[in-house]
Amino acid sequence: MLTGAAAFVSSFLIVAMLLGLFVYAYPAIRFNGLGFFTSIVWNIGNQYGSGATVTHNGYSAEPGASFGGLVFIAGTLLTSVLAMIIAVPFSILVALAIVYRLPAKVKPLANAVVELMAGVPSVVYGLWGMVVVVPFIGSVVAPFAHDHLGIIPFLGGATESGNGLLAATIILAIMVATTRDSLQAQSKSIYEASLALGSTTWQAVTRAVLPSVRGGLGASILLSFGRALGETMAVLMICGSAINTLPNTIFSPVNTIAAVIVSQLESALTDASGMAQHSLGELALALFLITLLVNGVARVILRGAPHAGVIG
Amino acid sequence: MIAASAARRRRASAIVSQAWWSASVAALGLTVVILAAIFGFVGVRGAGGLSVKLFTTVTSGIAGGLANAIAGTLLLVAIGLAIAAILGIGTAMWVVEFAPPWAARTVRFTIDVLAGVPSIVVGYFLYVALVEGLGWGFSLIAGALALAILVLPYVERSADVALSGVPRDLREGSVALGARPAVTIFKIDVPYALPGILTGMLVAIGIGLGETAPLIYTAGWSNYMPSLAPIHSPVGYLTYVVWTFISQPFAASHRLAYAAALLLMIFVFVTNLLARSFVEYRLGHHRGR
C-alpha cells in the first residue's frame, strides 16, 4: 500500500536524522569527550600546520584545537528559560482576555492577530530585533538596570541582549493559541458553578478553570519551550554571538545551539581535520536531543489533557 | 463587625479582579500593538525598496533587485510543498482509512515528534547526508527537501483532522452502494475534507516562506536566477537577504533588506488571509449541512 509506506516516511526521517547525526558526530563524541559539556572554548586550532596536532581517544584536531560546547548549551537553556518566564504569564492573561473579554463579534479578529504573529517569519522578527529593540535596551533599559538595580545579581551588566524578550515575543503566539484552545475545549459549567459559589469572575478563572486545564497548559508550555530551545535566526541575529565567555548578567552576549550552528558553519569548514564540523555536528545531536525529551514529555502529559488544537 | 468585614472583603476581592481583567486586556492590546509596530517597522522601511527593477533585476554584491531571491523562494516552496503534499496527504489517508489503531497511534506520534524537530537539526542533517554526504552541493532539491520535511507534520496533521471529521454515514453509504476504498476516498472524502487540507497546505506555504536556518545549510545562496538544475547548483531566497544584507554596512544592501522582508510579509499576509477564508468557507459548509 503506496499511502501506508509514506506513512512512515516521518518515523524513518526520525531514525535517519538521530542515527545519521550520531554517526557523523562520533568522532567528535571521542574528541569532546566530558569536555564538550564543561568547556568555555570553541577554537578550531591552528590551521597552518605548525605544532603538533591534538589526539583524543585515537581522534584528532588541529593544534590547540578545542571545541566546547558550555556556551552554547548553557545560552540556549538561559535564552529558553528567560523567554518562558515573560512569555507564559504574559500569554496566558492574554488568552483569558480573548476567552473571556472579548465581544463575539471581536473574537475572531483577535485571533487573526495572533495566527498572523504566528506566521510572521523569524528573520523578520530578527530584524525588528536587532534594529528596534536591541537598541532600545541597550540605550535605555539596561543602563537603567545598571543605574537603579544593580545590586540584584543578574541585572547589573549595561551589554546589550534582548534574546529572551523576542524569544518570549515569537512563542507568545503559539503559547497563546495553544492555552485559547485548551481554555475553549473546558465546559463553561466549572466557571459558572464557581461563580454560583460566590468567587469573582477572576477566582473562578484563576482557581477554578486554570486549575482544571492544567494538563493542557503544562504541554502548550513545554511545547513553546521546545520552539523556544530551537529558534535559531531571530536569536542569532541579536544575541552577540558571544564565543568562550558565559554570560554574567541578562544583558550580556550570549549565544545558542542552533545560532552558532549557522554561524561557525563558514569557520568550521575551514578547519583542515574536519573536527569542527564534527562538533557542530555534536551540538545539532544535543539539541535534537535535548527538544525530543521535552517535546516527549509534553506529548505524554497532551494525552491525559483535551486537545490543545493543531498549532505547535 | 462580621458582616461589615465580610463586605470589606467582598468589595476587596471585587478591585483585585477588576485590576487583573484590566491587565488581561491590556497584555492582549500589547500584543495587537506589537504586531502593528512589527508591521509598519518593515513597511515604512520596505516600501522605499520598492520598484519595478526589483522584480526585473537580479542580486549584484550588495545591490541590485530580487527577482533570483523571489523565484528561488517561490521554486523552492512549491517543489517542498508538491513533495510534503504527496506524503502528508497520503499519510493522513492511510491513517484515517486503513492503519489498524496501533499503526494511527504510532505514525500520529512520530508525526508530532517530527514538528518539534528544530528546524536547525534538519538542516544540518541534510547539509551531513545530502550536500556533504551524497555530495549534491547546496542545491534547489536538498533546499526543497527540508522544506517538505518541516512542513509535512502540518500538512499531515490538517488532512488528519480534516479527513476524521467525514460523516461516517456518507462514507459508510458509499461502501454500502458497493465503492471500492478508492473511490471511496477520492469521490467522497476528499472532496469534503479539501477546504482542511487546503488551509493546512496554506499554513504550509507560510512556513515554508519563512524559513531561513534550514535553507543556508541546503539551498546555500545564488545571486543569478535559479538554474532548475537539481543539484550542484545553489538558489537565492528572500530570508537569506533579510538575514545577509542588514549586517552590510551600506544603505543600498539595508534597502534589499527591508525590501525583502516586506514582501514576505506580504506574502504571509497573503496566504494568511486565504487559510482564513477557507476556514469560514468551511465552516459556513458545515453549517449549511
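Take the two forms, find the largest set of C-alpha atoms that superpose within 1.5 Å, and that set is the rigid core. Computed from a predicted model, the values in this text were never measured in an experiment. Positions refer to the first chain, counted from 1. Compared with the form predicted alone:
Residue 222 shows a C-alpha shift below 2 Å between the two forms [criterion: core-superposed Cα displacement of 2 Å]. Taking 2 Å as the criterion, residue 87 does not count as shifted between the two forms: its C-alpha moves by less than this amount when the rigid core is aligned. The two forms, fitted on the rigid core, differ between the two forms by less than 2 Å at the CA of residue 234.
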The other form holds:
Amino acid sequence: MLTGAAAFVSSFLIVAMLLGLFVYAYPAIRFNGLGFFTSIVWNIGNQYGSGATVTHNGYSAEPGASFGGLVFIAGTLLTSVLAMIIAVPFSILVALAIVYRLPAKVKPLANAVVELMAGVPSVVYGLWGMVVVVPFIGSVVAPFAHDHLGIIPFLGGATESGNGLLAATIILAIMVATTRDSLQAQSKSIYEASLALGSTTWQAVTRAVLPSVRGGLGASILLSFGRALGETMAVLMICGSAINTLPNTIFSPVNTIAAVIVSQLESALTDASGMAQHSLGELALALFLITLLVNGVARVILRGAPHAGVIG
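Compare with the form predicted together with the partner chain: the form predicted alone:
Only one chain is given; partner chains and other molecules are left out.
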C-alpha cells in the first residue's frame, strides 16, 4: 500500500504540474497564438507609456509587447542535440574502457571519477566553462575556424567572445550521464563467448556486446538528452543569452528555455499586465512537454529491452 501510494503521488504530481502550468500559461497561449513558435522577437513592451494596453483574443499586454519563443526553443534543441553528438560516442568509449580494458586495480578509481563528475553541481561546471572553455574558444578556436574553416557553413563569420553555442554544447556534453552502468549490468558471458569463437576484443565489443545492450543504451541516451534539455545554470553562465536572434555560426550567442526563464523572470515581474510572466509559463510548459516526450520514449525503449540493465 505504501509503495502504491508513493507511485500514485509521483504520477499525481506530474499531472498536477502539467495542469498548473497549462492554466498559468493559458492567457499567453491565447494572446500569442501560433506566432509563439514562429517569431524570434521577445519584448515585454513599453512600460513607461500612458498605461494603455493592447488586447488580443481577450487578453491584454503592454504596448509593443511580442513574445516569440523560437529563439529559445531552437537554442534548447541545438545545444542538446550537439551535446549528445559529442557525448554519446565519448561516453560509450569511456564505458568500454572501464568495463573491458582497464586493469581490475584501476577500475574502482575510474568508476569513482565518473561518479564524481555526475555529482558536481552544475554551477561549478558553468564557472569552469567561464574561466577555461569560453576564453579558449574566443581566443583560439573561433579565430582558427574563421581563418581556415570559414568556407564550411555554420563555422565561418565573425569571431565571437567565446560565449555561445559551442561553449554551451561542450559543457552539456561533459555533464550528461554516461552509459557505463548499462554495460556493467550486462553479463560478460556474451563477451567471453565471442572471444571463444575467435573474435578480437574489438569485434566482441562492437558486434556482440553493444548490440545486446542497444535498448539500454538507447534509453540511457534519451534520458541524458532529457537532462540536457532542462539544464539551467551552467548554460545560462556561458550561452551568451541571445535575444531576438538565431545563431548563424557555432560560435554565436544562443539561449535556451530554462536559461531565459531564469534571466528574464525579474524583468517579467515588472510587467503590470502579467503577460510576460504568463509567456514565461508558456515556455516552461513547452519545455515540460518536450522533456516528458523524450523520457516517455526512453521508457518505451527500455521496456522493450529486457537485458538493458540499469540506466546510467
